[in-house]
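Take a look at this single chain in structure tokens; it is the form predicted alone.
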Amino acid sequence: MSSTACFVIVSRNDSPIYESEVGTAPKKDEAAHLHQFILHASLDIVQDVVWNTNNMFLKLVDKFNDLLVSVYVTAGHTRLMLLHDSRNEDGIKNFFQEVHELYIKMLLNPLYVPGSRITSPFFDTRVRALARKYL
């Protein structure tokens, strides 16, 4: 069984910062973009979910034909979005709070600047095994 899964961090400021396609059905091209598209399409939605919940995950925030939205919302505004096809509720739940855990070690490295880019090989190869683990 085949799933498709598209990850990206988004800042505070809106700019992803991290992207990653997770899923385990091919990747197309075509379909990269349709998947940022649909991610970025979901951030007004979000701003406005956010202000209402004092939850850090917001559960299924939107939808795009069979692919969902699932958002988890850091203390500092960093979106963490995850379009996905499946509805396992509880392992996106652990995938976002083990991947906001990394994020963190992340944060505390002194060489990274807060809201560049995430170039790490090693935060690439954890959230990738963090996906095949909960997704």
The other form holds:
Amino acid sequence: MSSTACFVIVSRNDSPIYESEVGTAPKKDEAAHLHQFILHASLDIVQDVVWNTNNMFLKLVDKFNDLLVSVYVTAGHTRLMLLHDSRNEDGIKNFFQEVHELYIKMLLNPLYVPGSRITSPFFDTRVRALARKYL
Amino acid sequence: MATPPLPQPAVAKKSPERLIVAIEDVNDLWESIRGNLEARVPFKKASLNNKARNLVLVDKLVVEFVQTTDARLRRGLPGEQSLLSYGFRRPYAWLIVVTCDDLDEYKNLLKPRLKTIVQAEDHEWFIVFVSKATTDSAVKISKRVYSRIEGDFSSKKRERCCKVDLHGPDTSVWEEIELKIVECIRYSLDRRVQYYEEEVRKLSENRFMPAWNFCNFFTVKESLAFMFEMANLREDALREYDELEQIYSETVNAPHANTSAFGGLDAGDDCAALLDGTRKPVSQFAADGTVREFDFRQYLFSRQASLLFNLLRPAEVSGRGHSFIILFAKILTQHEKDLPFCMREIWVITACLALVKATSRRFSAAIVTPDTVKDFYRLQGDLYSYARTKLMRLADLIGYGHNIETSPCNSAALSMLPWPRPAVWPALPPDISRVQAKEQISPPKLSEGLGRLRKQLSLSPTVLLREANRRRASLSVGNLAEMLDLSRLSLKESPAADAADSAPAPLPPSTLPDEPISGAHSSSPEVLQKQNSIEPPMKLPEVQAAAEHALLTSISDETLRMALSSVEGFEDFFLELTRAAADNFHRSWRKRHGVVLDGEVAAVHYRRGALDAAAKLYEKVCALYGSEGWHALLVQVLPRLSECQKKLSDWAGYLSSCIKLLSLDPGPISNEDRSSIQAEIVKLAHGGLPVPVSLDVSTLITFAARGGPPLELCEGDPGTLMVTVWSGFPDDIIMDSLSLTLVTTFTADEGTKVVKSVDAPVLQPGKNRVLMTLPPQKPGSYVLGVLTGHIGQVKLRSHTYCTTSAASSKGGPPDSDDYLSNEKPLRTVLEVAKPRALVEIKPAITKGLLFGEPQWVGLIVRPLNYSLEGARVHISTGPNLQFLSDQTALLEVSKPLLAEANAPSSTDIDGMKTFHNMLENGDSLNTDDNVNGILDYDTDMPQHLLMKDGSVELPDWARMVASVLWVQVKADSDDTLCSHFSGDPHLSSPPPSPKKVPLMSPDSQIKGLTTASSANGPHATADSLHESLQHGTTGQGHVLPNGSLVSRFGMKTLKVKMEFGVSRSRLYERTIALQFTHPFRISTRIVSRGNDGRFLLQITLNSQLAAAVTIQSANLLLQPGFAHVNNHEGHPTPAWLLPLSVSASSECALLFAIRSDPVTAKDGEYEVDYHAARRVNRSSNRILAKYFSVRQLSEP
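Could I see the form predicted together with its partner chain next, after the form predicted alone?
Let's see the whole complex now, leading with the same chain.
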């Protein structure tokens, strides 16, 4: 069964710094637009939810028709957002945690300016591998 | 007085019921106390037990007093009707009103009667004894009767009597009665609640029995709820309904639930009744034993809502309503096949609007917490946008799709929402005009200009045409062949697949901006032909017309029908919903939701031509997306904004939108488009702009200074500054000019300086180097400020100063999100030093120069960390100093050794060292192209410089290094200018000299001097000059009248003027004092005097020189009156004394024998003219030299 998933990392100042369509559903040009739209809108909800919990993993924060938005917030208020249609919460949690680790490694790179776009192909490959593994 | 009829049960549910207190009016006294009692209703402080048996203070407990003779009560008597369904309506308290003024009467008549009443039924009662007594005796009797009643009916446990004195002043009795009534109510309520709960428990235990009927359960449960509501215990009532709803859901969703009719087929059912519990007689279900889900769920919700409204919790209604609507819409989807066409959409729209209307009317933000307010507005916004989505779906269905903006918002909402799936698609309406009208709808024009950049998004999940034709009545009769055809037509037959995948397999996706008109006609004609044989499939206009006809005939909600009957109506309604949703989202701090919907409002304005309003709203959207960097979303809105601005002739806005488009990620916009945008900007800039426009291109053009240390300039010096500019324009862009502001740091005043580029630059995409001309600046540190480029009427400003070349090399803006510091470190690009000494000229030797001889004077020119490139030294002399203005000067490097010998300051040595280091590293400031030139010169050989008019230009190599400039001067001894030194005239050290003086003809040097000195020297005769030419050095002395001969010292001045700096704008002037002296100090003494007038004169020569000299010859010129003995020619005696070698600073003496010559004598006065000519013994070379080096001093 094909699944739709779109993963976005949103920096502290609300701009997307990494995007990838990690679902297995056939790629559609406009889908990426819509996914971004949904994720962007759900930032509104994240900002409410994030202060109500001590956890980094905020679980499900938003729903759009059949699509769900799960969010993980790092200590630096970088948000890892996943738009998905499966309800595999544990897998998503693991996925987030591992991506968070990757992201921290990214931050350790002295040539990477925090908050700028992540262009590393290595990072991309690893994220996709993680998505295949957990989602 | 007529009592109002007790309402019918079904009707009673409309209005909140009141608790009934029965009045057993034994002695017809009710009317006399009625007024007092009813005035106390509602009871203010009634304490009742809630369901959990806790005492709750109920304010405003409403009760109704009904006499037992009333027909309503008689009907409600036990046994006549079902206890379960009507028991809760029975009186909660019995008030027995009696009076008696005779003990016997009481004993015989009243008491038995009261006993009967009290024991007749198991109810809560109490007796009110009314005393009408006015006289004392009557009062006494009534008191006695009352005490008897008390004794008979009250117990210690419970007071069941109270006495009302009609004529007494005491009014506290009414309060007592009220308390008693409440007490009775409390007891009854407790008992009845217990009874009903027992019933409920029994029924719910049997819930899974096959014979269990929900209706019975519902009746009991709702009775309980009614009872609580009557007792003002609304929380408990609400809880009952909640439980009821839960159990109902369980019942319905149970796997073996008997599927009764869903309902929703009645007229007007499409209009949601979720807040109107009275539309359907729900009790009828109970009676019928069938519960229709459609009606029942709405009824339950309406009861909950009304309870919540009474509890003043409209926000909760909103929250519950939102989830109810979503849940109910899902249920409707499940039953879609059985429901009228588009029932679900219509119901959702009406439900949302009804809910929003009801809740916002009752909501008051003042009495709830801010969080609740936020949440409430969020829900209102959600409801509005839900209704809006459904409205769009309906509009799209009936052919208004072109009027819906294909924004990500709408596309996301619609393309993930399936089309309605009725069992049978509505048939074509009889009148063809509707179809024709639909056919005339033209597809939207493809956007021109920048609008083409917007991605065409789909508004529909699948192709409507296919969806509709699949459900045609004629095709769905069960014709297997057709079914196969259809399944071949669409591989995605199942609804789930349809929802998941909106790409219609057989159709080219590119043709699907919104309504697939073109796609419909061109799509799979062979399939359509197959269907032709059975019945021609509907065309899209037909589908739309059919849908419109079906909707307009079925919709019962007037607003919605108006909205769907015309495009204008739709747009109005759509605008209203969108605006309301946006407003509510803004109020709930969901700025993103709000702003997105603002964009939708703008789209409607745009279509209607209200460009001003549209542009304003679009700007908001663009600002949001832009500031947060969601470029993929921005590219959907920005082109539209630019179109608005262009049409509004807001050129500044239009150009800045173009700039923003160019500065987006390259992904969404192709290179051709970017080029055309740039061309548009340039075209506008060079013509067509009424006023100059200033644009911020910080995102597109970034700049940085060269790496490394800042450029250092001295105050007042011009210079050039290299700036690297990264251009994000897709093509070369030709600027008319490029200027840059320099901002001083740490100074409040004197804000910025503007510097311009050397030439009009052409910025290529990517990295460019631009040279800026720096006019002379004030001292201070400067950082780069704003880069401004001019193209025609357009001024492009960039504020982005790149700190890291890594970020800027991508061409993108540098990151603004700095985790560590908020302030970007400003890198100084230019340091302008404060005014200071830039050069120093010192004489290499000031003392011990000889009069009358050409002397080499050394000038140490030491640049103080400043380049003397192109410097010119101009020398002029003071009085009595001869200087040949066109001569060959010598220039050599001032060695540290020499500098030390001349007591240099330590800084100079440092300067030298630095300079030498720089030479070694080959890394010097501003000299890289000339390094070789420096290294070229021979440090041992002085360089010949040709001096013209007293000026000499310093060569390149001397610009950073201290050098010594040697020039020749000659001083004349002049009495008037001579100064006599009282101090020690001893020469401190021998003067330095050019080490290797190149061979040159001495004549050429001296001849000029000779002529000059012959003109100036009054004491020099032609002979002596000739002598001096012969011997090289001339010394002169005078014997003063006191007889002692002293040498004379003279201060001469040399004016040195140096022009240096860029274009020789700087001037250094100094007057150098030179001390000239004679070679010998001379004193005379008469050693011995003979009788014959002869005497022996000793002339002592005290050498002032720091080197040994040999006196080759000497002669003494005598004044008249004296003559040499032996008629010598003035040579010393004895003659063999000469040549005489005199070592440095030593004394020697010559003896002369002279006699007085009476012929020439003048009365006792004499003067000796002394002229000595010596030849300097120079063994190393035989040329004329004026100075003796240290080395020569050590020579034997």
